[in-house]
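Have a look below at one chain only, the form predicted alone, in structure tokens format.
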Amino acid sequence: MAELSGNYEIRRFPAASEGKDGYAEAATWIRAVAFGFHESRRTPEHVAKSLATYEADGRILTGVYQTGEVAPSSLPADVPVATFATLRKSLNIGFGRTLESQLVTAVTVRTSHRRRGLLRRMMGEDLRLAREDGIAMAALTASEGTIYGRFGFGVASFERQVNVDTTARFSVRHQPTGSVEIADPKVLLELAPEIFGRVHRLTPGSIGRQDWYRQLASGSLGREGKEDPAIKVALHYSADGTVDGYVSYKFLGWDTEPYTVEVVDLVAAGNSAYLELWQFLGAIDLVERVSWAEAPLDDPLAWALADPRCIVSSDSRDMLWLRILDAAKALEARHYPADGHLVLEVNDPLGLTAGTFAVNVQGGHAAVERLPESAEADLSLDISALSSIYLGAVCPVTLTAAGRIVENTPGSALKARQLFAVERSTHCLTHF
């Protein structure tokens, strides 16, 4: 528990299901937190369900209660005027390497209470916390663009909306070395982990995912907080019977024009597995298109596709967001594809990793040395720059022609991109 100033005070505490202690404390939290995000009110079962996820992702849940006088009729004090989660997953940095990360979620303040400094505390303490416990970085997915860039944060991955048509101009061109069969929702509640585990160790950018995923893709629990009966899945089985991929979709009904299947869940650990997946949603009968939205930006799907404009997609949009917090920790457990040296001046708004910084790279593997303030360096960035290109979706040049990195040395941005490029593209799916 910490104080604050203004009558508030900061209060951290585990995740709780019910029947268990803290269980009432975490039910205000979480109502609390709908409230911010402008949802009905969460029923009681709905309650009891989501924290029964949060509690098997191990989310530590922090509140900033009033301690003062609160206003008559208005909230009571064990109502959190803002709120703030994290939990702990594992981070795809590229070359089959993951790095343990402080996930954070469920970040709000009551609009009565703004422009107090209570996200800048939580904030701020938060990360300190995980810097000093051996965390090197941090992630969050932003419902703004406007507000996480100055705690350090940095754009690392984008996905867009697609909607995709499955009339008869639809056809990828792929020969089928697998096959593709309906299955029972339900079996997603096992399956869906180890498919997405698979996943995960291939694909930069992924983020383990929290228990909630398995429980939405099985349609075991919706958006609303109850089971969604629409849920159908479909598994794509290897040449060898392996169960590789699976898709979890909804038909939107009829009155839905064009008649549209919506993909809840999309996750294949094989090229041939994600394009045989497609194959299946563009011959469901009497539908006509499939949308998606959080397709990846460099989609395959566009170049195996004979007519690559059956896709209509959105703008992409950020996804993930990365935040280093230990820059040489971050920098010294990535593989690199090419050999170099570079020298990084970087700079913190929080003062948790600022420094200069020499990499040197080689063999795939850079050793780093802090170097006193007065060295030169090729590059001059904040750590939201170097936290956005840190996995290659975000190009070095590009920043440094936007002026968010000073090139000091010419050729060191093109340098930069060199170092930071990854095997495949970066994509998250997981949201959080």
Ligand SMILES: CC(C)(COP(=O)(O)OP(=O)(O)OC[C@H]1O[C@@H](n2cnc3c(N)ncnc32)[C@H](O)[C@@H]1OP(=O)(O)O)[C@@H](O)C(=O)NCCC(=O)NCCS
The other form holds:
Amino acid sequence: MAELSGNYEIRRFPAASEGKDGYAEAATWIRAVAFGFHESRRTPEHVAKSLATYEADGRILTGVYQTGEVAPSSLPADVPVATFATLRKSLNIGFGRTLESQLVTAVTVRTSHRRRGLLRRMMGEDLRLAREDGIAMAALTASEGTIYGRFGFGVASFERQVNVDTTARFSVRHQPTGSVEIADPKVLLELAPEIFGRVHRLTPGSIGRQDWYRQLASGSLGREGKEDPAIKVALHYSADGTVDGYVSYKFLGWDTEPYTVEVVDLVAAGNSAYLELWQFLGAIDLVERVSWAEAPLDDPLAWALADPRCIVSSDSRDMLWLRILDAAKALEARHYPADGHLVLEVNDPLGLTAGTFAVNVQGGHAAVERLPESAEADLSLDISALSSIYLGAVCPVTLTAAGRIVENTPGSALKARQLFAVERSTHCLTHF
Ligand SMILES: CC(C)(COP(=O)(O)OP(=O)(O)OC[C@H]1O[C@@H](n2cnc3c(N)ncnc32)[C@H](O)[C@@H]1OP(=O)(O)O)[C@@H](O)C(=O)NCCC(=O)NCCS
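Let me have the form predicted together with the named molecule next, following on from the form predicted alone.
Starting with the chain above, the whole complex follows.
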């Protein structure tokens, strides 16, 4: 418990499912989060289901509470005025390597208590504690682009909305090697984590999923907080009969034109599985359009389509934001596809990992040495910029052009680009 100036205290406690100690406090906390995101008041069932998944994830809930008198007839003191939650999952940092990361979520501050430093306090404390606990990376997804750069977070992956025309012109140039079959959505309660685990190991930028995803994909717990009977599921079988992909989807109804299927979750552990699931989606009768809000920016589908213009509209947006908490540890954790030497001068607005670091890569492994502050650096950059280039999805040459990286040694931004490249396009299928 920590005191804050201005009659507040911070409390941290684990998420507890129904019947466990701490359930009432967690239930009040979750309602405050829903309020912060402008949701309707959650039903008791929705709260119970959400907290069961939070407990499974080992979430730690943080609340800021008023300690003095609360205004008469206003919400009581046990309702937090600010919320924040964390869970630990692995991040794929390229070439099959993973790094345990502190995921930050559920950030809200009640309107009547905003701009008093509550977010800054929760974030600063949490990141410091995570670093002290040996965690080298923090991650979040942002509702607004302006909030998190000041805390050292940088955009590290992107996604886009695609609307794919699946009328007669839709054709994927691919000879199937496996097959697709419809399944009862509930099979995903068992299968989804295993299939996702395989995708996670293959995909740079992927974050381990929270328990809720298997509930979502199987229709057990929709975004509205209850069973979603509209969910349908198709499984992909590889040539040897192993299930190596699935798509969870729903038809948006006869009032939506063109008739549309919306992808709820598409998880494919391999190139054939991905293209064959798209062949399946494109073959659904009576449907003219398939939409997917979480498609990759660099999408093999666009290159496999006979007519790439079937992807009729798209808009791209930032997805994963990363924040390196321990530069030496994070840099040594990566595998590098090229050898080389770079000296990085890293600034950190929270003072967690500022310093000048010599990165010496040989045989794909980096030895990182901390140099005296007076040492000359090839690149000078903020920790948010280093976090952005760390997964290879953001180009250091572009960040130099934007003034976010200062290139003291000509050519070193290009060198950084080569060093930080990953084996395939970064994509994160986990929102949190
Ligand atoms: C975003 C939010 C959590 C900020 O909380 P807060 O307690 O008011 O923030 P703080 O007072 O600690 O402000 C910290 C800094 O961030 C800035 N800031 C906070 N929210 C900002 C926003 N939306 N846009 C731009 N700057 C913002 C503040 O100006 C302050 O800057 P400074 O420290 O350089 O002076 C709060 O406005 C909120 O609950 N918004 C709705 C829910 C939401 O968007 N959550 C984010 C989910 S990803």
